[in-house]
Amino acid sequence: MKPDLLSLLRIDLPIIQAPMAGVSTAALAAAVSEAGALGSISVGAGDATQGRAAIADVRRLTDRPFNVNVFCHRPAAADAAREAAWLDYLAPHFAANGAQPPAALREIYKSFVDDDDMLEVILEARPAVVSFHFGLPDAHRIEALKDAGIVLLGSATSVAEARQVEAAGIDAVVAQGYEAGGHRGLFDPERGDPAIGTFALTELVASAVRIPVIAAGGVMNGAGIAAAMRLGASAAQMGTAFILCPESSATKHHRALMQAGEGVITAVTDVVSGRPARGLVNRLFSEIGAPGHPPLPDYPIAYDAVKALNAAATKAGNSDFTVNWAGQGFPLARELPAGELVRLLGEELAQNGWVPRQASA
């Protein structure tokens, strides 16, 4: 049997706030805990010194437990060669918005494998959770942190991965389904994307591993939630039914894409950050993507390239080079604010034959 999920988080309801970085905010996360489900942050794409504000500014609006997201990728190589042919490549672009692209990229963020500042922020924060994405730490961090009492998540995007997360001693696996907005978080890239849509993916996952599942991507309401949780899941992971609450940060044309109805669709594409990622799809997806483009610099690497484009293009007020991370299930997103989304949630939990376990006692 599963050890008991809610127990572990410290959470009343079956419901985790996916931590997408550029969107997540301490006010979502903390008024997602105060609700009675899990909020979360994402200190990836920062450094120690942000992490540590981050993980304040959470602690200062809610004592409920909450999720600490880092990055796990492998660090990137640099390539001088590459990343001049794609700055090429990207100058027509930065051109017509009446700009230069940079002389050269840089690495923008540490991955969490080799930031011990990282790991030291946490270890004195000691926040109730940490996930990790895009792969793994080593066995030192992970023991470090749960010698620290922190309970550890992990994604993954198949049944092999899956499995490593159960081998390294992680708590929950989140099993990432094709669905889902924001970066795959493939291990390993290269070996090809596996594609498995979340509600396949989630039964494949319980029945191969021992510890509590998480399902991702693509659901949006109460109704999905059961759903996920009749094909062996103990929570679902939502991220993109949340970036219409007033507590995220995404931007006015962000929120404008996900109401626009048809015509805005979502794809996966690599080259806005150098891993796989699925957004609402705008001239990066379609012209940037397009096939023909030169081999792509590491990941983050690349990302450094696209974040100067998509400013330059903001200055002139073009938007057509923003990052809008989104899941397949945008459409169905609700502007409510975060708390009263959480509650909501609950209830159609309840009408689709979801039991608390007060109730049930």
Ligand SMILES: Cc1cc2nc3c(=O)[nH]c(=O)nc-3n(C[C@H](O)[C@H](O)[C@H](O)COP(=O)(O)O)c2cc1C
The other form holds:
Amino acid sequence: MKPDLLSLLRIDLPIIQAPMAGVSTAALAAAVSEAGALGSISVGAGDATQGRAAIADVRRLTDRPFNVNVFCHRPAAADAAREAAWLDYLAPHFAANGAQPPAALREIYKSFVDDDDMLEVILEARPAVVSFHFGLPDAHRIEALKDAGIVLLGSATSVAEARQVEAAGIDAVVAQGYEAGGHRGLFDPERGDPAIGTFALTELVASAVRIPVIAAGGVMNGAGIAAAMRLGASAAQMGTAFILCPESSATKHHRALMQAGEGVITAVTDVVSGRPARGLVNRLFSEIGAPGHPPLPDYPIAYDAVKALNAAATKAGNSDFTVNWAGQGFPLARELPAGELVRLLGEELAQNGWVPRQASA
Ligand SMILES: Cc1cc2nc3c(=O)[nH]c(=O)nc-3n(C[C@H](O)[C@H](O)[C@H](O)COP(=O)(O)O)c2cc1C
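Compare with the form predicted on its own: the form predicted in complex with the ligand:
Entire complex below, previous chain first.
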């Protein structure tokens, strides 16, 4: 038997609102946690000062457990020639929007694997849960977080990654299927993407590891959560389902695209940030990502270029280069306050045969 995930996380419902850099907010995480699920914020795309403020913002709104997510990618390797060639490639798009490309690109945020300041902030704030994306930090950091009493989650896109998560002493593994919105949690994108769907991955990982499994990718309602649990998951992590909540910071354009109906599709591209991620297809995917483009700068240096292009285009009134991460299930997202959405998911779970712990005891 796997350890009981809900007791470990101190939550009532088997639902984790996914951390979503740029979209999740303190208000969203707090509303989800107040409703008995686990809210999350992502501090991966900022520095330690921003991380400290983001954690304090959630604390002001709830006493319940919540999750703080960090990125554990291989630190970026700068390559001036590659970055200059990439900016040359993008130059016509800047010009079409009345702008010049930036003179150079930066590593716009650090990996947690070598961010001592972020580690210090987290050890000081001691959130109930910390989750890792893109890999794992070293044993010393994991031990320090565990010694502080923090429950740890690690994402995996394959059985091999899930085994690494378990071997590192992480408490539970997030099995992220190919349907999932946002960045693929691949430990090493250069080794290729197994592109395994959520159902197959959940079942494979659940039978390969002893720690609890959290299914992520395309889970949009109680029926989906119950289905994942029948395949061996202890809970579901849901991102796209929460994008339309008023508490999220998704832009009007992102929300409108999600609600535009047939004709909008998702795809995975690496040209936005330098790592594969799933979002709503626009000219970033179809034109910048068209076959034959030059080699990409490292993650997240490539992101700096797209952010600059998007800023220039937006200034010119053009939303063609916006970044709108979303999973394949996006047409099923419901526009509800987060607390109401969590309560509805709980009702749907009950209709699908899920029995709350108190009732089953
Ligand atoms: C807008 C958006 C942003 C995301 N940002 C993060 C992030 O910062 N950290 C992370 O671990 N996962 C992130 N993800 C991926 C989620 O953790 C999760 O794997 C995914 O949302 C599950 O698939 P779903 O979107 O179909 O529910 C993001 C997903 C979305 C949709």
